[in-house]
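Single chain ahead, written as structure tokens, the form predicted alone.
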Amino acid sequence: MGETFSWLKGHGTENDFVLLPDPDGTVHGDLDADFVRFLCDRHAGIGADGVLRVIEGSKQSYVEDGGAWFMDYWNSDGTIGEMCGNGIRVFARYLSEAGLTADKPIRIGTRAGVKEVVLNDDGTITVDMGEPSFPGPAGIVVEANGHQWPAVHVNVGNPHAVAFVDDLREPGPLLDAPRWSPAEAFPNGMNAEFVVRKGPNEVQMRVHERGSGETRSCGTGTCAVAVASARAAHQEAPVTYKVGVPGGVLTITWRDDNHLEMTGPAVIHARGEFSRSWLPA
């Protein structure tokens, strides 16, 4: 591995993540914990709520498909992530700029399989997210800041609960992970949702996302809150809603093919080199 690599820096409503170029797998190797969470330290480091390594999808062994490109996407903590829907948004941005695919649309291969990706003439991305599943159970409740609330439990290639709450001020500072019950309902942990209606096929919501904390929007969150509002409502796909976050506002169609596409901006903000001599021992 050489002595400097190359970064770009991106966000899709202000959720924002370091991307590292690494098209045959040869820059970085494979990726370790430490190395994520000093890329994402806000002070030490790049700073960012995750890391996305691109790869082509013919040069990675983590999935059978690959697709054309592969989303190698850690969680700031240093833990793997299935799938991320800004990340997918801004790397699929990478991809346009750079002039790495003309493709219409774009397969990109995530740990949550392939994933299709369309940049559309008004400068949004939209990508097919897949189907939702509600794998239950029945009965879980999610705590934070001394409130509890029912909870739905919604996978969309990575486990959400979507609690519905009168004030998004209602579960606090979200410093910590939010707590559920039963345990077994998320055994490999969760992302946490707490939504507000704002009016017909409109909800804000904020998010505590695994491994990350609280951040400024979740792609695949706006999804799982989507469909858990619509079903909440009594409606049934075809249905579109506009989920506010605090970074701006994605959105959500659940179509008749029971598929959500998710609908929002990404931008490549910065880029720069980086000095392995400045990774500390």
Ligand SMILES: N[C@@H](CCC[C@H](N)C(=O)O)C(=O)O
The other form holds:
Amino acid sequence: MGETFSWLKGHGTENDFVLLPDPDGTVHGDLDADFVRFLCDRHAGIGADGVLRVIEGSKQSYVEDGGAWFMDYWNSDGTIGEMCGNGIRVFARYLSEAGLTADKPIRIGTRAGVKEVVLNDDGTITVDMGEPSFPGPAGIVVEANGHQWPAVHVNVGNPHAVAFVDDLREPGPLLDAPRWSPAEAFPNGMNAEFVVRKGPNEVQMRVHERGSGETRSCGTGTCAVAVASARAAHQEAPVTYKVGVPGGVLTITWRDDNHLEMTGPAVIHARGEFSRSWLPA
Ligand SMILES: N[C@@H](CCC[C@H](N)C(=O)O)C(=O)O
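Next up, the form predicted together with the named molecule in place of the form predicted alone?
Let's see the whole complex now, leading with the same chain.
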């Protein structure tokens, strides 16, 4: 059967990931884009929106402070994202179920810095997502299927364009990545969120993720949407939003220390062994 490696699958509000345990970094070395694309392929591979390689913080060389455990996150098209909000909850769930940590909080390193993650008694997981920033410029426009909307740039470790729409059907099928102008607003691409307000502290959104297409949820996207919604309504921190996505609901608090706190579910729902001899030639 050749050399095998173990994998798991997990999801957070139906944003799904292949996890690759690689504690000392010797199982997968440097992941490559072709391998990630194959793993995420829903027909020929295992199928997922992204890959999370699980490596000890001291065994990785991507960032200075890798935390106790480092989340090596990849989008399904083989590109790297700085941060993944749903992924980090799934990552923490795996660490806990595998008995790899009992820390409270768990310090998880990402390419957007170390995040503190707490497993709550009610089964949810809370992540300190850090401080948002609003790099601008003013006057950003997002376009999909011939429709255009004004958008705001919110960075929560990765870049988001948040656009308020009248109806979530307005953007149409998000088969292609939404475009934006001016071009320099997002030099490294962006994740696009389309949002409708449901109540004073409740919104519903769709997301097209950079590198993964339209997904059923995006944790960093819900953070960007919560803070953009609060600012649009002239609400000040602390404020809590329920953010609905096609795959569930996340609770986002913009704390008075300016940090965003994300709480939501995460499950591991499959595991297996894979032989490298099964990889396409
Ligand atoms: N699904 C994620 C975001 C993953 C990264 C994103 N596609 C990017 O390239 O920035 C989440 O839950 O935050």
